[in-house]
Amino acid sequence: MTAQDLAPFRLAPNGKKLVTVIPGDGVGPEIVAATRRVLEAAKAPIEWEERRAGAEVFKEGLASGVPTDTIESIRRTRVVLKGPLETPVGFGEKSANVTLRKLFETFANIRPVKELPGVRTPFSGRGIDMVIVRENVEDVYAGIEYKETPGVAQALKLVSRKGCEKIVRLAFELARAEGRRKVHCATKSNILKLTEGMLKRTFEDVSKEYPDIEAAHIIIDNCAHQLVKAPEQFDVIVTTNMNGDIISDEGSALVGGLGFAPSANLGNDVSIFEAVHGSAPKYAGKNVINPTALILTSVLLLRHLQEFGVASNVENAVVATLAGGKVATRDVVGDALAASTSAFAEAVISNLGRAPPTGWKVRQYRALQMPHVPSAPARVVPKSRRTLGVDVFVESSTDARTLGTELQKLVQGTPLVLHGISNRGTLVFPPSDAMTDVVDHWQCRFLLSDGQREVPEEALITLLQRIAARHRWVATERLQEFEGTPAFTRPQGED
């Protein structure tokens, strides 16, 4: 295997580094063009392969929004600079953005949040300089949903040990690459003890391998609170997908908004670089959008290509332009005094080669070591396991007492007993004092009777057949025990 095989990018025959560029929709082509002009002026050694994705592709009838030749280019180059993509209403299927992230397993979303000179916010002068590391493909964003009854919908929150290990290791490696000292892990593990708790436990395990980096856990709602109260305390925050989506937008608001928010979607094989903001179709073709987010995104791209000198040159030019205050876009100074997209790019080009302004914190970057977690499906192999019972979700318009009494009779003669019924997560049978407003979606828990070691498979089938003769069952969940520990939660109200 050659050094080029191990590199996160590929070389063109002329020695330049190959990058697939997707101009995107709405204002995308304008900000991509502005960014490319800056990179060419900075003499970035990039060979571009321009490809399409997004709205126009949807209109041609391709449901994914991503043509085959675009996919082939990305497989070849392994690196993408992308403008914002629109997900049209009324045609097309999935988001082309999500399709690209899923197709190439870009499991980590990197969102730097750094105070910029000349961009006044209520937090100016606080020294904000952090990176939010968001898991990018799991959690509820896996998009697995069901309508279990006509009035009750469910989304599956999938969190894996493998996914947690990849994102946690990346957070620590990023801290090392950027000379950072502390990583916070932000979860909702006080409530979601199995899913969010998976990230917390993985973080605690992996952090032992990074003794040079301080590790701390924080509850996500306190993290959101602290981001507003004292954002300067954070260095790196690693979190699950939905949490990261929310707090990374909060972070960008601290330093000026989405017009200043770069991002990278990193994977072991392919990495995709894009501004966070959308396609803003009402401004398309007007040459008024702030290109700073994508130009700063290109700085992340250059570091990924290990062009650290060019990256610093471009970043310093952006900072000098903003600090000068003479050329600013509409989101900074309003429409009357605003510079155009192209004029701002030209101002950045004119500042190439300048030293960073006084007070700007310069970091020394090194190549990021991507985590290589073994690809085997199972990352956790328990020494023992057994099935203790089953949850059967039943659709019924009856009341809890009637349903419970009937199910107690149905289960007679099997090794199972009805342990309880819950509705919307609260125990309602056996009857309690809970004032629960119920719906037609009942979680009916059956556990082994005393003295039984394992639920026979035929007992589960028999149970479902008996229930199906009287009620519509809509889903089941096997209740398991791993290494003597129950692998399921109890409803509210159960002792």
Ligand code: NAP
Given for the second form:
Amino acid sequence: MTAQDLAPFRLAPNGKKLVTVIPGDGVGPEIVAATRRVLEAAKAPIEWEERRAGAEVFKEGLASGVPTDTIESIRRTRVVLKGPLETPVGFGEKSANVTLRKLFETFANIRPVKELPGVRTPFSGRGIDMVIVRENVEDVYAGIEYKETPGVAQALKLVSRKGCEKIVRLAFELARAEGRRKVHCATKSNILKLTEGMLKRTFEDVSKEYPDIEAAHIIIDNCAHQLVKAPEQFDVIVTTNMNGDIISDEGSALVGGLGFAPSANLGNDVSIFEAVHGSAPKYAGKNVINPTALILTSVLLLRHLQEFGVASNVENAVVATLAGGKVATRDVVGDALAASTSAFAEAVISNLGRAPPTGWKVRQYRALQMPHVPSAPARVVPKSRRTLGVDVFVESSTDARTLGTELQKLVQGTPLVLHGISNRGTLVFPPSDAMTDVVDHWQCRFLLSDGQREVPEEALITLLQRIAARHRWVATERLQEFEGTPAFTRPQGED
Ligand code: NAP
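Okay, that's the form predicted alone, but what's the structure of the form predicted in complex with the named molecule?
Following is the full complex, with the preceding chain placed first.
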């Protein structure tokens, strides 16, 4: 394998580094043009391949919003600088952003949150300087949803050990590459013990391999609270997809909002660099939007291309421009005093080569080592496993007592017994004192009767046939035990 095979980018025949650039929708073309001007003035050795995605592609009838030649270019260059893409509000189309993230398995979303000079916020002077590392493809964002009854919808929160290992290792590697000292893992493992708990347990295992970096767990709601109370305590935060979506926007707000929020979507093969903000349609074509977020995104891109000198030069020029305060966009100084998007970019260009203002912490960056994760399907093999029973989800407008009594009779003569019925996660049969509201979606739990080792497969089929003869079953879940530990949760109210 050559050094070029291992590098996270590819070279053009002229020796420059290949990058696919997608101008995108709304304000996208303006901020992408401004950013390219800055990079060209900074002499970034980039060979651009311009491609399309987003609104105009949807209008041409392509439901993914991403044409084949764009996909081919990304496969070739491995690196993308992208303007925002509008998400269609219609039904059939998917988000082109999500399509790109999933197609190229960019499993990590990296969002630096750093206080910028000249950008006044209630947190100015606190020295905020952290990176939020969000898992980018799993969790409820896998997008697996069902309406199980006409009145009850469900989304699958899917979390894998492999996905957790990738994101946790990346967070520690990022801490090392940026000379950071502490990684927090933020989860809701106190409630979601199996899914969020998997990230916590993986973090506890993997952190042992990084003794040079302090590791701490924090419950996500407290993390959101601490981010406002004492944001300067955080260095790196790694978290699951939805938690990360929410706290990274919170993080952006701490340092000035969407106009200043860069991001990178990193994968083993392809990485996509984009501002956090969207296409801001009301400002499209007006040359007024703040391009700082995308210019700072290009600093992340330059480091990914291992152009550390150019990256510092561009970053210092942005910081010097903001600190100078003479040229600022409307989101910072209001309409009357505002500089245009292009004028701001010109001001950044005029500051290239300048040292950053005093007080700006300069980090020594080195190449990020992406965690090596085999692409073969991950299979975690337990030492032992057995099936203890099954949950059958039933749509019924009857009450818990009637349904429970009927199911108790129906299961007679099989190795299973009705253990209980829950509604929206709370035990409602056998009857209890719970004053719970119920809907027409019943989780009926059948477990092995005493003394049995494992549920025979035929018993599961027989049970389902008997239920189907009288009720509409809508889903089933096998209840398993791995290495003696039940692999399912108990409902609220079960002792
Ligand atoms: P948005 O485009 O991010 O804009 C919301 C508001 O944020 C703007 O109206 C503006 O606030 C402020 N803002 C955004 N970018 C700014 C910048 N560079 N400088 C200064 N202020 C900025 O969010 P949206 O209106 O919810 O979404 C519009 C479209 O973008 C949707 O189709 C959405 O799906 C898509 N989107 C795409 C991406 C992506 O491609 N990664 C991300 C998010 C959203 P004021 O009105 O207060 O000035």
